[in-house]
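What follows is one chain in structure tokens, specifically the form predicted on its own.
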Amino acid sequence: MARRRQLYEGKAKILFEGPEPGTLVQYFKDDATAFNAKKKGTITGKGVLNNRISEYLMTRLTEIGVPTHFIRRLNMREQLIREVEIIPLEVVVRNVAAGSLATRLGIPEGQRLPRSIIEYYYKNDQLGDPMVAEEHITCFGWAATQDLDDIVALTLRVNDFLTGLFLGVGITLVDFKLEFGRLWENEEMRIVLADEISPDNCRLWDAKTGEKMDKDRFRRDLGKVEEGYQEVARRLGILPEAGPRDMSGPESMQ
């Protein structure tokens, strides 16, 4: 594999310089962490997995016309993606009460809410990535008013889209996470989804039984990690022909 220069790592991916100006290259790792990555692990074949469904579901969202940094898929373990200044947010989408919500608010977990939140939190492993409300985001300058204004209305867009389809295959989108970046296009610039959306950062439950198909498996000791996200990618229709069989990652250059 060609040599490249590693320009980040993550806790579950790196991004190597692309090969073309204003493009990156995004690699999956195996690597899990749960809170705050104070537990860390290995899940066999997630990489590959979570590149295949974040793939899919970018490419459905662009056709219903949400703007994404995603190009196109380069193997098994990487993607080809736009470069874009990164907002220092995570925006969190709650249908179903679960993880911290129902903790904070002591709201039985499973929980329909009477409507769909949008919450935010400030992207900062040091301090826990805290919580925030608009007031600190515009204040601080992380991000301005009609940039919140449109990361809304695409968060929302995406809830609704998301939603019904995984519906579609017996799965209930509980909640999950977005980030955005600014994409700069000569002098104009555009909000635009970015990351990724996978098992990894939402919470996906079989529509009948309620079973976990996600990240909390490694996160609550549940067992069958792998198996979990082997299914929502098959219910999806994109499971690998030969499995999420492993591959060697990529040599980077510093």
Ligand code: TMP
The other form holds:
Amino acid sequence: MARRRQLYEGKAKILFEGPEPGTLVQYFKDDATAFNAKKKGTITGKGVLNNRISEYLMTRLTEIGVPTHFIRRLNMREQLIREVEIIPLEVVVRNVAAGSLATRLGIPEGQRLPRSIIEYYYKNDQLGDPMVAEEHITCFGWAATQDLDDIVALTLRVNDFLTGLFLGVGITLVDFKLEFGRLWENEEMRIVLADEISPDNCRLWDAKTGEKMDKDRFRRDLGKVEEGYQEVARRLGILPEAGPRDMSGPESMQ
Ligand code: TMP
Ligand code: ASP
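Now show the form predicted in complex with thymidine-5'-phosphate (TMP), given that the preceding structure was the form predicted on its own.
Following is the full complex, with the preceding chain placed first.
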């Protein structure tokens, strides 16, 4: 099969031209970065697991009517997605204080928030993804007020649904990051969920013990990083058929 044209390489994924106009192939790497790529490493099998976990979560979300860019998984490391115009925002939802919120405001990590908080960060690596307010977003035209209304409504539905889904498998959804894109269909524009949902961009804690099962194990050098990602997949019932040993295998299989 002819190698597809590469359009973009990010820190954890590569985008290739898709088989049909308006589609892309999203390839999941094992590369891991933290602190705006100041820390770099590899998490063996992460790409395979994130591809599978994101497929699973996006599919469940589609079933409840949340529009996403996801079409279908192609193989161990690749999925077919709709090409969207990415809105340059990282939309973070927090249910429990952790990470930068805990640090910035001096709130103990693990304290449940009285209500969920949505924060926006401007997606710009050179600036280190600074936190922004709705005022900045509309002032600089990154998204219109109507777009933000749609984004907030979708984000709250995703949070409600995923909180319940993870709780069902003994995991607390502490916080997570979403990205959205504009999808154009016959002159009509819709905002859809894009990027990925995986332990790379969620904080997932064991509901009983509080043990971390996400990228914080890499960010904070907690060890057993691969095991954390595998445990999330295992609880969701979606470990690749051949089990963890299958994960460092061929990079791309049809
Ligand atoms: P934070 O506490 O570091 O601000 O992170 C909040 C959530 O967003 C957490 O689940 C991890 C995720 N996240 C990303 O997906 N990408 C990023 O670049 C950062 C900083 C956080
Ligand atoms: N993905 C981000 C980076 O390397 C940070 C993170 O997830 O913590 O820059």
